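Next up is one chain by itself, shown in structure tokens, the form predicted on its own.
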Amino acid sequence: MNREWYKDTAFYQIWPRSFKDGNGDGIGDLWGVYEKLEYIRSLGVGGIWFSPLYVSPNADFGYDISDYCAINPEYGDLEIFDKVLQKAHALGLKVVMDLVINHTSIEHEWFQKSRRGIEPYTDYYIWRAAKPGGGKPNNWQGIFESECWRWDDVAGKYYLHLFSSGQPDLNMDNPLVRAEVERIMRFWLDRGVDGFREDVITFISKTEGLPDDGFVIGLRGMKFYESGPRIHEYLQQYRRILEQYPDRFVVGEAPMMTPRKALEFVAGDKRDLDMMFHFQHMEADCFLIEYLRMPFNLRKLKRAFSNWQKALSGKGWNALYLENHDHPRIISRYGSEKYRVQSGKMLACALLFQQGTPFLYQGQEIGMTNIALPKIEDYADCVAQDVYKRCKRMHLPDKAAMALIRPATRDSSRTPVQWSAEANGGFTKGKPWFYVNQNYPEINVAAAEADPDSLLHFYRKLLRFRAGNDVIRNGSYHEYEKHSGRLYVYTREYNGQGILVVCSFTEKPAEFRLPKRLQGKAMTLEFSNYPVTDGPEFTARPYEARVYTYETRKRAKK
């Protein structure tokens, strides 16, 4: 068994609805995935993470599940899933499923029976009576909606939903609910999947009594469910299921996560999780969430990168990402659409030489960018819709509300993948379920394949370089130019070998000089996003990146 295989690979995330339509109905599906498996393998990744494929009414596009053990008919069925799984394994690709167990859909059989008082489902969810006078059970706030309690006429009670009202929270304190989770895990593990990504997993344990929260800065009530009192007990229960299968792994996702807290989950032989997705490095241009916009702050980004690299070194393992289904496109945020390819390559260098397992998101490898749509009715994201309603309640003009939503909405990462310059970006021969970004004639996989200097080929080169590289896997991390608002510079060193990464996050000239301890060393240029004719001390061009290798000490004579 090799329980730590995930340390030597990279993953590719598929948000299935927008990846590739294989049957012509305008919706991405498993037939489209099957068709593109060789392409995914060609990137140099060793695994796929599927966003939810399960049956869902799509209040939150798959993160509201109504049947955990069946495939959404829009995406296919278990037969085509098994074909995808078998072909992926034949190509050397692991397959990881999303496990969403903090909440289900209101259409799930459990919820429908629970609201009707049918045993044993009555206590599967978190129901509470109204307070005297008809008030809500407590004063908590919702994450997706301003309220997190919804009255249900059938039950005659309120149910808790930390996210949308279509996503009622499960009562994980009920052992029958935990047994259901075990059953779901076994269903997919027996089918051959290689592990799980556990959605908002640190929210599954709530403080007994669900007390009111006093005045807080941030979301009211979160301290009573973020890493709650029995979280480690429950995660260990699920870990024991995983360990009954060879070579499986689990990565968690946790809002409001810090490196210190993460170590409670990912450190040691008895760890709950193998890795943890956090959000701190996604807050360099906002306050906590993308809708609270702020100017991009490179120092804040570097602080997040370095804190996680240092804190987890030798104790845990980092999950590395810059894009996924929950965030707008990174070039449009931290890079530059004007210098799209250059900044895309720079961002790849900034991330991929850090220690951890990289997760690429569909379209990231070709430099897809944000979409801007004229009206709120054009957007599908339930969060964007709720933010717009809040803006209207605050009497913001429509122009101001849309200016807030366009750069922040998750819909920008959910536009169909641009495969070619054909109609609809080659995503479908039918009518796409959502808008295709109008830059698809220039930005697409076919064009990137034909251009040897493309971002796509650059990602392939970096991922090949990472594979089996002991310095990247095991090396120490040291940041330089900490106070610079233009440059991100770090080294990785291990067993006499070193890697120097220099990244400019601006289109303005940025002067770089070698740190004193590296001066005089022979530097070998491995990667750059511009032609290079000078040495390792230079004035960086817009969004320039360079990666050098060097020896940290003289090798012993044989």
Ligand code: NOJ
Second form
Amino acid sequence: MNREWYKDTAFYQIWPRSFKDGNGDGIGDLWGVYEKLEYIRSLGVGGIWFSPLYVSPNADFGYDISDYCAINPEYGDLEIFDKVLQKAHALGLKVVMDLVINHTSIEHEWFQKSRRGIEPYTDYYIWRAAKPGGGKPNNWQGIFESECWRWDDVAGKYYLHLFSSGQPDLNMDNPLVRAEVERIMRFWLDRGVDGFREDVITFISKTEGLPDDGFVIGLRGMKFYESGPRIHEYLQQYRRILEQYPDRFVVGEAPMMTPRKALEFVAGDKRDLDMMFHFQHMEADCFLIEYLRMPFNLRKLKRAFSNWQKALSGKGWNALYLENHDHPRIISRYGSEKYRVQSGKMLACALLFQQGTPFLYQGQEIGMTNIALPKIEDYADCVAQDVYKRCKRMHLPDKAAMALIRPATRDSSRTPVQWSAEANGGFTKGKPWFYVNQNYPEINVAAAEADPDSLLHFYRKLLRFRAGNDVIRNGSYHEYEKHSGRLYVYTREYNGQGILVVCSFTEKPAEFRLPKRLQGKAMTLEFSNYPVTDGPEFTARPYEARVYTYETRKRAKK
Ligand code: NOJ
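In place of the form predicted on its own, output the structure of the form predicted in complex with 1-deoxynojirimycin.
Then the entire complex follows, led off by the chain already shown.
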């Protein structure tokens, strides 16, 4: 068996609520997934990552779990899950589950017992008494809400919730909690799943004493739980469970991660994680989070790409992504809705020739774009709701609050997948649980299937080209035009073969000249998003991308 199969695999992420409704209740579900497995396979991916399918009151759409070992009835049950799993495997698709263990839902039985002091659950969460005078236990800030402590009348104490107040943090220092995690992992591994995506996994170990923080740029308190003191010990414990099953893999979500620190997690045989989702390349148009918007800065994006490519080369492995359920659509951010298909193809080229395992997010392959709805009540995400409340506390007028929320909200990536030009984009025959982007008559899977020039077919070709390509898998990475604010240019080279990727991130013309060492070489055009008659030196059109292959060695004379 190939233990490193994930290096030759691309994944497709499903956010189940909006993928495909199979039973007509307006909510995406596993019956819908079952129908679409052939489609997913046809993209050329070899695996699926499911965002949480478990029972949840949906304070954070599944990232607040009330039962880890059952399927949310809105999405199906274990029977249909097993069918999906079996069919996926038969099609050659691995299946990876989301493992959300930093926190549970407040509705989880553990929390309900914990707050009532029922053993052994009392110490399952992070409870603290009020400070003398009734103050919060420390001065940390919340990630989703301004506060991260919530007073609980039943317990007569505060509980810690780094995310929403419906998501109390588990006390990972308690060996009983870790035993529960092991049990959950086994439950799914025994069912046959191929691994996990571990949610905010680098936050699970908190510094003892939960000390007050000083002045920081960023979030107060984060340094006391980001890659906390016992993180490697805990991850190793979970890794050992995984190792008892052949060929299983784990990708960890790691906000605030830097490439150097990442090596402590992903390098070597004894690694905690096979790869990580870091956020640095998602910050090219904002400061840390999308709500703190800044103008798009290509140099920042390139720095993130290149730093990760170089730091992990030969030591670790990258997870490559541009979209998931936590970020607005990438064409609306780093590309252009006006040049939707061109910029979508360009972004695909910018990412997919890098070393790592690509993760495509549902709808990305057809170039879905952001939404802009009139009122806060139209939005569903708890973060958007919370940002709105904060704006109101700061007396910001509605117009300003909505202008902040619209381009930043996670809701933009959570609209139903647009399958066809039929009502509701073919997502459901019922009433969709959430707004369907009204551009569905134009942007949908059926239309993309029918158009040989579509982004969908482009992704398929790229993924086909990638499969088994040693240069992409193993090659060196070198960036050119580093200081350009318009072009992202890199080469990959391995064993006599080279790939040159040229991507323009602007509407404006951008001059491309071959790097000296490539001049005079025979360059073969493999991919482009416009008809090409010139090159390999050219003036790039809006969001133009070209990919050339070449031989790195001079051919020996016969
Ligand atoms: C990261 C998940 O991707 C996000 O959707 C969720 O809200 C937070 N973790 C909290 O679980």
